[in-house]
Partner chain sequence: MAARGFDDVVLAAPVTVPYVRFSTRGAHWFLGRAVAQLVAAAKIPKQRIDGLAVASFTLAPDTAVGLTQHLGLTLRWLDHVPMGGASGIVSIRRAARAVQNGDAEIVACVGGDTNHTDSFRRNTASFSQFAQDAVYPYGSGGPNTSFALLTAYYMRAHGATREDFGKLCVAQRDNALKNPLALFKKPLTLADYLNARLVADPLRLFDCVMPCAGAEGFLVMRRGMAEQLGLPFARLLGAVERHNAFPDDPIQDRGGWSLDRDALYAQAGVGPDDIDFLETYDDYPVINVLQFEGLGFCPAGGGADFIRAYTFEVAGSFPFNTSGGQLSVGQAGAAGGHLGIVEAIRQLTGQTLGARVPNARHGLVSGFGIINYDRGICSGAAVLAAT
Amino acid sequence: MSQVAKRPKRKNPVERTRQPTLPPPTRSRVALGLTAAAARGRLQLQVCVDCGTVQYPPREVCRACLSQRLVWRRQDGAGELISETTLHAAQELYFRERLPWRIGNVRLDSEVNVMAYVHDAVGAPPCRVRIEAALDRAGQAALIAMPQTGRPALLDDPKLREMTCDPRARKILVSDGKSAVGQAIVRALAAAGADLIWIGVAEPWKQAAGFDGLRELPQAKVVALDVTDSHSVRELAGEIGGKVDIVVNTNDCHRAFSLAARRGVETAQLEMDINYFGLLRLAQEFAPALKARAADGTTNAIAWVNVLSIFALANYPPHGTYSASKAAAFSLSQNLRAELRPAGVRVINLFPGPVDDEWDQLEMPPKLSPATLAAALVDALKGGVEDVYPGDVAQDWVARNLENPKALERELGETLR
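Output the coordinates of this single chain in the form predicted alone.
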């Protein structure tokens, strides 16, 4: 059974405001390879190209043959919990505030031992487990021993709760609920158990198909929010900023055509005003409120989610100015992540491939349905990750971008010929 705590009483303004504490945030450069994989929800360990040895913790050279030819490869995490202990003392303030901690020694099937947090659902050793990588509150990789079968929620373990941004019992702002993607996200968050969902609406006189059905959701509350208007954003932040646990930025202005196929800059300015400056206005007003609530017990502010586009990684010429606006938003979101990380608030970026909507009509399948994108967003909140690439196109693009970004750029440029 989930142990979701009740919202605490109103703060006493005379008492000291509690400051957030974080696990140790520093890692060596080589160890950040583990964090990079955990940010995508993957467990990857170093493997020696010369002798095939899998090793942990990360090192500069192979522990078996001293080769420097090490690569990061995905692991299934299967292994056996061979011993465990419960910590009742700690030097780090973060752990000292949360004692006791259950940790264990796991022997992976790849013949490497790892130390991991042990989920409450795991039985006593010896027993089969599965190691997963997640991000802790400092944004660094942490290894968690989970039961071999089934996947209990991180939220169900009081010690691991802070490694997840599960929307269950949370108050969430969805910045634009009129689009097909926005509507699907609202429904997915409601189904995931959100306590209250504020649905931002700009230009309420424009009727959007299916939007009236959202008003019937018991958790839904429609609010006026126009991200192109600083006053509108500031006014809503003053009203609900101190209550929001999760902000989901779904604002999106998407227009097709390449640079040469469109005259003037007005459309590009609109894309930039919504996709980039809209995010900036939201961040300026809501980010300070999230940081201020970072230590509000188990119901603290926990996450900021940006729905971006895989076009942010490499410009797709048929959607040239849209790609540029999303690239700008991606860069800004990296800055936002750096500013919110000291408070333990996670910034999650989604990079979906083409979505099955009016602006991607001419794109060939496969395309994402809004419901599939919404499900990926909820999974990201539950899974303790930072970067998500929903859909086959996004998975292909990110793999090629990591392997050879120049080749991806040239191949995408061929689409205009």
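Hand over the structure of the form predicted in complex with its partner chain; the form predicted alone is what we had up.
Shown next is a single chain and nothing more.
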């Protein structure tokens, strides 16, 4: 159970808005393997291919046999908390502003020692714990000692909560609330305790089934937002940009065409205009204000979520131009991440597999329901991840892509036949 956060007091307008600080962001290149896994919510450590020795901190060669064949493997994180301290002094501003911190030494069953944050729910050493990995506010992996049993949330620890982007009590823009996915996300965010949800609506003359029900949510406020229209995006940013804590980019134009199946570029342009330029317009108008408010009290600007597609990783020829537009958006999201990271604002990308909607009608199951996708989004905000692959198809694709991108390209190429 997460603590119930009361609606925070309004900000005193004569006080200076606090500026963001970050935990130390520097890591060696080899240590970024830990970050890559933590971005997906996984604990991976280096393991020697030749002798099986587990390594930590990350190394260039095996500490046991000097082999250079070290690979990152998932770990269960089981171990013993052997010592702990509560830090009351810190050198970095980020930690100093949030003292004290509970830090411990954990001896993993794989015979490596890790230094880790210790969750509030963990008892005094010596005791069994489970190490998890999450991203800290600098976007780097942080190891956390959790109780061996039970699964307390990061949110339940007042310090580790800082690693999350909890939607509770926050003001959130959902850029397109008309699509089935957009509607499900609005509902999920409302259920997660969002304080206010601006629901973007383009082409208001087009009705969307189920949309009117959203208006009954007490947090909902429908706003005009057409991400293909720079003026519209600018107008809305001018109106609410200084209040938005989380932007959820749900705009998605999905047409199921391969490049040969659709003459001309008009449809591809529309996909690009919404999926890529739409993100660009939103980012140009909303990101600066998010950065400026990244340390603004307890309900600060904290996250940006993009609903991308697993097709962003590798082109799915039956939806070829759509895949390309999502790949472009994915690329731009990395730019956005680089822009927002110095402020500690996390960019979370969701890469769902086929969704149970009209444009994936001809895709074979398993398909993701909009509600499942929305639940994955809320989980991501409540956790410490930035790359989310919801659903079995997405999980399958990302594994295949990691293992052999060329093989995946060839396999997907076969789907046109």
